[in-house]
Every structure is written in C-alpha cells, then in structure tokens.
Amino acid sequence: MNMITNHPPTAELQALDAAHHMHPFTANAELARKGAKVITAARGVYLTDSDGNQILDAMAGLWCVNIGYGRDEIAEVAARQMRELPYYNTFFQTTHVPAIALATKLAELVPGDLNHVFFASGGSDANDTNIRMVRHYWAAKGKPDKKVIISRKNAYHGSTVAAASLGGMSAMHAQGGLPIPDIHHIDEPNWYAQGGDQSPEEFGLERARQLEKAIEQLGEDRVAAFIAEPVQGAGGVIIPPETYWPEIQRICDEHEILLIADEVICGFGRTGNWFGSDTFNIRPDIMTIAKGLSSGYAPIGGSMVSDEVAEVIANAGDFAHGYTYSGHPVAAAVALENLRILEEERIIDTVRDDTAPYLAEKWRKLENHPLIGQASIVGMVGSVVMTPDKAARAPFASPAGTVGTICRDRCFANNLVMRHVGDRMIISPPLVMTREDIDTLIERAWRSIEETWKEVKRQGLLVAG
C-alpha cells in the first residue's frame, strides 16, 4: 500500500507501526503499548486523525507548518519541479534555477550582510556544516587552534552527533558518547527557574558575561564561534531578558569569536519578524535556518553566511564538505513558494500587528490559573510553566516532567496539541491562525490545566520541591 487514504483501522495502523516504526525521541516499547496517535489529513491549523477527531496543531508540527497545512499551491509546484528537474546535484562545477533562485531571495530577505547560503536538508545538519565551517574559516586565516565553540546548556541546535553536542541537553548527551570534544557550555537565560533574587535585568546581564568568562578561561585564541537561538525552542521556550543579547552582541564585537543565530525555530515569522535576528537586534556572522523555510512542506535547511567569512571560505580552495542533498531542486522550488506566500499574504504582518497581539493578551491570562507560574510569549511562541507555589516560582518535588506528562494528555484529549518540557508548556502554532482559532487554542488550553490541576491534586503531585 503505496498511499493510505482509505486507511485499515486505527488498532491495525498502530500494531504496523508498533511493529516496523522506530519514533524519534520516543521510549518505543512504551509507545506500542499505548498505540501511536495516527494523523491522517490537515488542513490550516487542523488535523484529522484515523478516528476523525479535528485537533488543533498549536505546535505547527515540530514547529515549522508557518504557512499551514493543506496549500494546494505547493503541492503544484513541487509537482511541476519533479517533473522538469527532480534531481541534481551542485557538487560538480553543476548548479539549478531552484536554488539560484532560492539562494537569490534568501539574501534579500535575511538581516545584514549574510548574502551567502549552504543548503543544507534540516537544521541539525546545518549545524554540522557551521561547525566544519567556522574551524575552516579560523584555519583559512592562519588561526588552527580556533577550534572552540561555546553553547548553552539546555539549547537544542539538533540530533547528529555534532549538532546534539552543540546542544546543551543533558539526556542527549547520556547517550552516545556526548559531546564531541570542543565544545564549552555555558548556563541558559532561564530567569524563572534560575534568577533567585536577581530582577531579570541583572540576571540577563550575568548570564551573557559567563560567555565573557568563558572566552577569557578557554582563550580567546582558542574560541571559534559562540551559537545561541534567539529565543530557546525546544529547551522550553526560554524568552531571554531583554539586556542579554545586547550584552551578548558586545561580547561577541569586542572578541575575535564568531556569533552564529540558531534561527531553526525562530526563523520566517515565529516571533513576529521575519527573524529572531531583527527582533533582538542580533548580528550574526551564520544564521542557521531549516523549518520555516518550507512551512516543512520539503526538508531544507542551510546556513547563512556573511560576506567576510564567505570570502576567506571562496578563497581558501575547495570546501570538502557537503549533502546529497543540498539545495534539492523540489525543496528549493517548495521554499521559495512558501516564502512568496508568507510575502504576498502579508502573513508575518499580520502576526505582528495583530493575531500576535491577541495571541499575547489572552496567553499571559492563564497566569490567572492556580497551576501557572509565569506565561511569557513572543509572536507566535510561547509557554507556560506549572509550579506547586506561584510565590516562591517553585518546582515539583516529582521528577521533572510528570506534571508535564498529564498535561500533554489532558489536551490531546481535548483535541489540542501542547507540547511540554519537563513542567512547562509549549506552543508554536501556524501563523495564519485566526483571532477565531486562538481563542480555541486559549480555551482548549485552560480546560486541559484546569483538568491538570485536579489530577495532580488528586495524585498528591501539588508538592514544591
């Protein structure tokens, strides 16, 4: 069965999957007792699962559907592309309409002067190819030992092996012999969970001088590159201070390091700018960009590199590195139709001007709720962090994430994707949502906290830690 429209049941669906399906990030033995959800159509912010419950999509996927589901345009173009050119490479002295194109736009539309890009199939191996990039870079300029490049720890920048040791996550670097050597974290720009006594101002200020310290501590001889997401995705939707990036950007001005924005999740709207870059005033040397880039309608990732470090790159013979593939010429086609529609439909000006707004007013409301500690949001992400004691921002005594975890359960029953991280709650959902959908999103939402609340009273969870 080569398409499954006219599906078996949901029960025989799940026992196939359970039997040949390895889920990423997923505790798979688990999952086949349970039974995978099955999704098997979506359309806008909606998806239709193997039962024919509509839920709404307020993680837009894995945060990338910018544009929604189900534009016919798209599928169109990826058609006639498969038809014309399905596939080349540009590894050969070769290259494509669809990525000169893409290529071409990407410069016009990204902040600075980051006119070059290395395609890339998704964010992870994007990284990967920064990495290689900026030891290649240093090299190129006499500078070998500038091999170092600082993270945070609790920053996601991917799953390979190099990318996830980028990554800051703790669980991930338990498995697999992580991280690779070079790599120096240094601690996140969580105020919540982190700032004690400190007002957000300060804290945000000590947070971007550890990167300082650490510069100062390795050698700044020895310091390649610093990577940070604007605003951290996946490590719960960290919204830093507003006097971190600025401090960061001094550091990075003041050091002979360069700065790379993880822009993955931030990048084509997320916060109510074309970029995260544009909405902290941040001046990357790199920009790391996938998800939005095709509303994940094809996988394309890549990398965004400034004139200066393009041209010691060109200059220093050939650059050994690179995917199958890079710039696919569908993807490419599929991404540049995505962004025509983010521009022509004024989509992020509407995020900016008014759905994120309204989004913003009736998110931070659900601080009203007992359970909810803080609501913060920027654009369209956001989340809310569950706490046992709102005074004293405390978390469960219970293991990280079982708070979370009945969450999570409580607004799939409700026909709501949230997502959590560990105790938090997370959205991120399509940009074209309507005022209409939000306050199905905001209402769906209180339901499955209010229901949270009582089950974690009723389990003895309400407990600080």
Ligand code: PXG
Second form
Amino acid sequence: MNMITNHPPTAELQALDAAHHMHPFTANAELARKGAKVITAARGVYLTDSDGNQILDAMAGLWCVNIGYGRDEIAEVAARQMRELPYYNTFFQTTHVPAIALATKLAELVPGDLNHVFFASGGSDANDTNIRMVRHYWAAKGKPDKKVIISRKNAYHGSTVAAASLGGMSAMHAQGGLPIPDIHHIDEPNWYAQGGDQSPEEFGLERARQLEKAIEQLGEDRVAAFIAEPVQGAGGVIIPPETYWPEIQRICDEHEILLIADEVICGFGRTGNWFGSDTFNIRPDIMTIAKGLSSGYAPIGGSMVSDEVAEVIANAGDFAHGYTYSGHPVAAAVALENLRILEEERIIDTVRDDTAPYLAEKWRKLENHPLIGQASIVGMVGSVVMTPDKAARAPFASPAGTVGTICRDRCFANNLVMRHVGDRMIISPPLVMTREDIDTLIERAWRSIEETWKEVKRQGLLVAG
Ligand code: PXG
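I would like to compare: after the form predicted alone, may I see the structure of the form predicted together with the ligand?
Next comes the full complex, and the chain you just saw is listed first.
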C-alpha cells in the first residue's frame, strides 16, 4: 500500500535533523554528512521512507513491533483513554483502571508466581528498579551486604547509568565513568566466537559454572542477584548452548541469590512462546519487560516480581522509588490492547507452529553461502555470522564491524532492514510475518550477503584475523 504524506523534501528534513537532533548510539557528525533515512509511515511489516521506498522491517523497529505496524484498534484505544483519563499517578494512595487491568493480565500471562508488577517507561528504568529492589529486598531480610549483582559481558540491559553498568558493553563502560560499584561481569555463552575446540554443550556448562565460581569468590553473603537475557539480543543474538540455562537454574536454586530474566527482547512471543523463560525453562524471581509489551505503540516497561519478593518489599515500609509515568494510563491501555491482539489472533501460536519453523528452515540455509559461518535462530530472532574462514570460525582481520557495515548498507539498498552487530547480521522481525514476507526477507538477505561477499573480495577484506 502506498501512502501519500505531506512533508518537506528529504534533503530539507535531513538538514533540520542534522542541525537539531542528537541520535542515540550514533556518530552524529558522520550521520549529518550522510543524512539520516527519514521514515514517514509503516503498515504491517513494511516501512515507507520519505522517498517512497517500501522497506521490509526485519528488526520490528527496535525489536519491539511484535504485532506489526498500523493497527487501528490501538490508535482508537489510545484516543479513548486520552479523552477519559490522559494521566494520573499511582504514587500517593491512588490507582486507575488501565494500570489495574494491565497488572492483572500480566500476572496471568507471565509464568510462575511472578504475580506483581512495578511499572516503568521502558527496559532501562525497569532494570534500575530491579537493582534497587533486589538490594532493598536483602536489606529488609537483614542482609544489607548482599548487594552485588552478577551480569555478563556483552549483555545489554539499557542505557541509564545503572542499566548500562549492569550491561557488559565495554564501549558503554568507557564513557561516563561506568560501571557503578557492586556489579560483577562473567563471560557470555558465545560458543561461535569463544568456544574454541570445546563442543557447544561443554562450553555452555563451563560458562554457566562461571556463575558458581563468581558466587564462591565474591561470597554468597555479598551476592544479591544474577541477571541475564534468555537470548542476548543487542549483543548479537547469541543463543546459548542447550546446557547453559539448566545449569544456571541449578546454580541459582542451590545458592541464596535472586534470578532476574531480562525479557525486554525475548518477551511477548519473540522466541515462539510468550516468554523466553518458557522457551528455556527458566524460573526467574524477577522479569524485566518492555518493547513487545506494547509492540512499541507506547513507551512502557516494568518488573514482574515473585510473590515472595513482593511480600518482603510490601512489608518493608516505603519503597522510595517510582517514575512519573509508572503505569501511565494511555500506555497501559495500549499495552492491554496489544496483549488482546496477540492473544485473540493467536499470533504466538502461529509463530511457534508455522512461521518460525518455516523461517528457521530457510534461515539455516544461509549457511550454504561461503560468507556465512553460522546461522542460528529461535522463534523470530536470529543471526548469521560472517567469516573469511568457515572451518576455523575465524573473525575478519579488519576492525570488527567493517564487513557488518557493508552488509547493513547492502540490505538498505535492497529495501531490507537487517542490523549488524560487529560482523554478525541479526533479525527480529514482526511476529505477524507471513510465509510470503519470509520468502521476501530470505531473498533480500541472500542477495545482500552475496553483494557483500563480492564487495569484501573487491576490497581485499576476505582475510582472517
Ligand atoms: N534490556 C534489554 C534486554 C534490551 O534489549 C533494554 C533492556 C533497555 O530498554 P529501553 O526500553 O530502555 O531501551 C533493552 C533495549 C540495539 C538496541 O541496538 C537494543 C535495545 C535498545 C536500543 C538499541 O540492538 N534494547
């Protein structure tokens, strides 16, 4: 469908953007020279840019538009809620219907006894809540020294000072004096890049057991919690070996620490079940949610909290924490409508039983390309690793991301949004992709990889480092 929008010419928009808009995670001077791509509209799984191109969005925005773009029901619910009650807070002995209804629905959908929610506006601030909550929890139980949170290198938990400290991105830690104290990072379960001669199963166990070693080294009386994404998303879609999560769960069960599953990406159908915790059989005490909770139609996130943790917090007096927009009525109403659509249209069932297996079969065939060392996928989140030497699983000699950037640009040129993380290409498309959309995605991805391969050879970059 072609949409006609009234807007100034692309160059004019780009110039204004460059003059006044600071983009996240962007070298802004460089972008200003190039000009940002201006997205003007979207429907289903396609974006429209200011030049009228129709671009297949294999990233669902930023891993969030699970139900696809352009659902009028959501717009109507938001408009109705804005007319009825655009805002009220939940701080001082008040509540409102959208927050109550969403909290109740979430308690029903989330596995285990995570029956309580503390609302935030996104994933970063929800993880800030988690840090404060787990430390407050242990203090309330008479163990104020249990403060250390164990996380993983190359994890992404958000961009606030606390969430970026929890995360394990060295480039983020290098800016602004991070991490904050009492965060400890262990290695990630990235078999392809770091597994050496070990089998994925052996490697998964070894990486999980780093958690046990860290608890022993730091002292169990100092460790509050372990946090991890079921599948590392922004780190490059690292799907852990099968042995990893069962061993992590065993360690958390046997030690007195809380387990926080950061489901900001994995939640709400992404891995083919409602939550990554369902797919990987994880039993967290706290779960971070955002993104797919509203399919990105409104900013909302939160922390799902177990009965036991919530009870301790409830009985410990004031929890001196909260955001103006915690449980925002419009965002909550939008999230509820999104959950209704996901549920009533059986979108996650279709992913699990039909489209994800169909996509997986085609995605894995990308490994037939000489440039692709590994293609992995679970549900609707996957990655391919580009390599100059498949047998050795070798990285390129060029700085990480050189080849990834070439491929990302080829994808753009072929009207496909596929992200790169270093020299991995990743997808996280809307869950409503049809088989036909998947065929288009694979066809464009193959073409972009083929063009990348030619360009890499032309530039003499097909060299192992
Ligand atoms: N946890 C996880 C697992 C995430 O992926 C956050 C927390 C933070 O959520 P907010 O809503 O505060 O952004 C995220 C967000 C990328 C990219 O480049 C990924 C995210 C955000 C921005 C960029 O892949 N994930």
